[in-house]
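Shown here is one chain on its own, the form predicted alone, set out as structure tokens.
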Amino acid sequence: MHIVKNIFLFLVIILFISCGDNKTTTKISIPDNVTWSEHIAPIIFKNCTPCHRKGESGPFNLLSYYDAVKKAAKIKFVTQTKFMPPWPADPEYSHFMGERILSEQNIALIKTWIENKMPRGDSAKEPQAPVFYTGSFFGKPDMVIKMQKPIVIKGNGTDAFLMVKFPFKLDSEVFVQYVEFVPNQRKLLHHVNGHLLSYDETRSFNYFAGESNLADALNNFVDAYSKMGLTYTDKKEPALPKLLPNVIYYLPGYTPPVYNEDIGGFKLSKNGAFFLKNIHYGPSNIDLLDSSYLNIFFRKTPPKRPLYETQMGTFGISPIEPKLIIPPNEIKTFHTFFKIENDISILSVNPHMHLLGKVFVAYAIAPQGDTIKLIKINNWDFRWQYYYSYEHPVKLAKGSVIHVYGTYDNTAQNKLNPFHPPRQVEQGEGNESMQTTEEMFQFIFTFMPYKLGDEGIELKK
């Protein structure tokens, strides 16, 4: 009986957001002789290899014909089921840059090739595997900042929350386009939030001294800064350096969005440190060391259009209705909304839930009543949480209302449910809400103040 309680609301939401979706049928034509060289290698190298290589999220390499043959059965299964490439967002609802979606034609080609014993074809004509820079998803960075010492992750079976500093010193100030956090313990990393600390050269400081990492201090950051050597040492006010928030971010499957040269970016002073305010590791049963690092990518010009970020829902600007409490043996839907106070251009969106997440939908209602589709995820997967960047900025006029719905499955049928039998799950306080076994409901979006013509900007791919 409990499950029925929210099923009706869930179905109404799905029916509403699906209205107007136009699905087209594409005719599939398969050649008589499908070969690796002519048909399959281009598909694999474009859609699979960027992640299936050393140091990235793929569990095995897909850099050659022989790599593909060894994993043929798995490749057929994950492409037929559309489990891979991972792209949770519904392409029938909204579109984003870099969509990792195989066409029905390509899926059929892979299936045919494998069922026909994987002919190689003319090896002299097959494309060369792409060459990547080891240690980065994007290429060679302009600067790499490593941890002062590795983080010890205790194998006690509980979540770990820490603060970590990455100090640096430059000969002159530079401008940064984006920062890439490269996880060392990728399977344990739940999330990372990081800021930039910039120091006034006319004052005294020694930010290379002190502890390199500490247990998360929650709101007592002044004491934590002092222990980590991040405060000024001249006993003047203010005691803390200038802080630029949210310049580093990480979630499973995440890569930082890369925008055009005139969008985003920030200045890097000669003296400073990146401060991971919160780095969250999931439970481990064995002691491990983490040596994650930062790749810094410069830009040539000062920032022209600064970016801003806000979040709705948990810890955000809008309350969750009803309160985020998910009773056992229920499928329950929650809602949050926010009215936009000025014209803005949204560049990226980031939905966030934990293991009980099932469906996520966000859209805006314009002042004149039009619906602006933002994102829909029909089958939430905690392992793949992207910052989805639009192909063009999406204008939301002043007075538009963003609506977000999240559906959670706290039944035994949810294979990812951390509790058996199911128990009540809710949003905790502070770090409690960030634990993998608790829940969150967030909609984070990156935006800039609207300028005439923003809708026509083609964002960099």
Second form
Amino acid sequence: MHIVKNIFLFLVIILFISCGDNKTTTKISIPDNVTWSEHIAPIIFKNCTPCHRKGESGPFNLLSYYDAVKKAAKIKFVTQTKFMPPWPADPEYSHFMGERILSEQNIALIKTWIENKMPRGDSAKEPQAPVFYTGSFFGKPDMVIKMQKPIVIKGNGTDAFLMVKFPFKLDSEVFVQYVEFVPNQRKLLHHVNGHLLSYDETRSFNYFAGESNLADALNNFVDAYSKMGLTYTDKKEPALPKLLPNVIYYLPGYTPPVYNEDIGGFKLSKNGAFFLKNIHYGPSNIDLLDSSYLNIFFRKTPPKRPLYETQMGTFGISPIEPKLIIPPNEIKTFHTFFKIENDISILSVNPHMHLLGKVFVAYAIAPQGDTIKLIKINNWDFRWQYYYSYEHPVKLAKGSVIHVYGTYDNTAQNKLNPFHPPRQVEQGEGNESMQTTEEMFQFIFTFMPYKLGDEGIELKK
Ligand code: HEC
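Switching conditions: you have the form predicted alone, so give me the form predicted together with ligand HEC.
Full assembly next; the chain just shown is listed first.
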């Protein structure tokens, strides 16, 4: 996918382990009369409705008493099994912003309510369903950029890799805090990685012309950029506009991390285009159209602390040991590690594996030997691939070594194994390795050069 090789030089040694206080409580006390209006509605509205509403990922709405009653048996099941709300990261290991985990108390309340035949309680006391903006997870965007024309996904049963541009023209330059990619074919979408192209006003260009999307060019990018009208038209060098990498991201279950205004952000010049260098769909057996779009959220001030991103493992800065080859009928663990050359503050982490992934753990060993726990996923699920953001930046001092372990289950017992009987699965070359049925082992992290006091910054917006 992408590599950014910015690692920085500074010093100071302080350690910080992200430690939340929302440990699951063991003490459960269930009142005699558990009702929707008093007990259940607040739990559902807070933990379920953000996804279970029109336009979001949940397959049905959970916006009212009747919505919940209709799905009661399933709600009991998915909360008992902790399948919902989806949160694969182990809360005993590390904590993150916006962690969605039901307490044992709330799980028990839901169970009792359903076993007691879902009493509504006093409907006058019922909380109002939260009001959301339809078309965005976050609210009304400052700008929406649509595809010039929809992408045609062929129903040929194979993965598809495309490049897409989202050109825009503004009256004046603006600052952006984050971009939300809103998928139209959510079930099929495997990943999106997008950059920003900014044009120099003094040169000539015609970036609204040309193909709006194109099959992935693999190694012939210059040709592809010119077919898509993205190169300057004046035949001068450089032929390509300035590119800011990795400003758009999407993986199953993903929403962009949103930080306070001190952190992140970038500038949009008057003439530019968002360029999805890689949009990857899983196989479909019927022809489909995709008209996904971008929601742009502005910020008032120029960015103060830009963010950088790097990745370990597949396509990344550190090799995988041993080579990512998973023999049939084996459960196998792989390792990758990287020494941090400068003090950095980590803001978010994104583990990535495909269907055979089972366990993922990442931690850092500080120069004095302390362990800084980054993330642990005990039961990897391809459907939920968040960028997990810490509540405060996590400092990694110069000389710290990040270790990442990934365990893959290539036995027939793994229900998600795409092959029956199991066959050898490995990492291919280039896009090949991104086929859903091949494997990847990646640890992506977002960071900024460390500044004194970063550990105390509240990252929440
Ligand atoms: C991050 C978004 C998200 C949140 C939060 C969330 N869900 Fe879901 N839910 C989904 C998606 C997506 C699916 C479909 C999963 C699939 O098809 O594999 C789903 C499926 C379900 C199902 C159907 C399961 C089945 O087997 O048919 C139920 C029931 C459900 N959710 C209930 C809940 C409840 C109750 C909560 C809150 C406690 C909740 N969800 C929170 C996204 C979410």
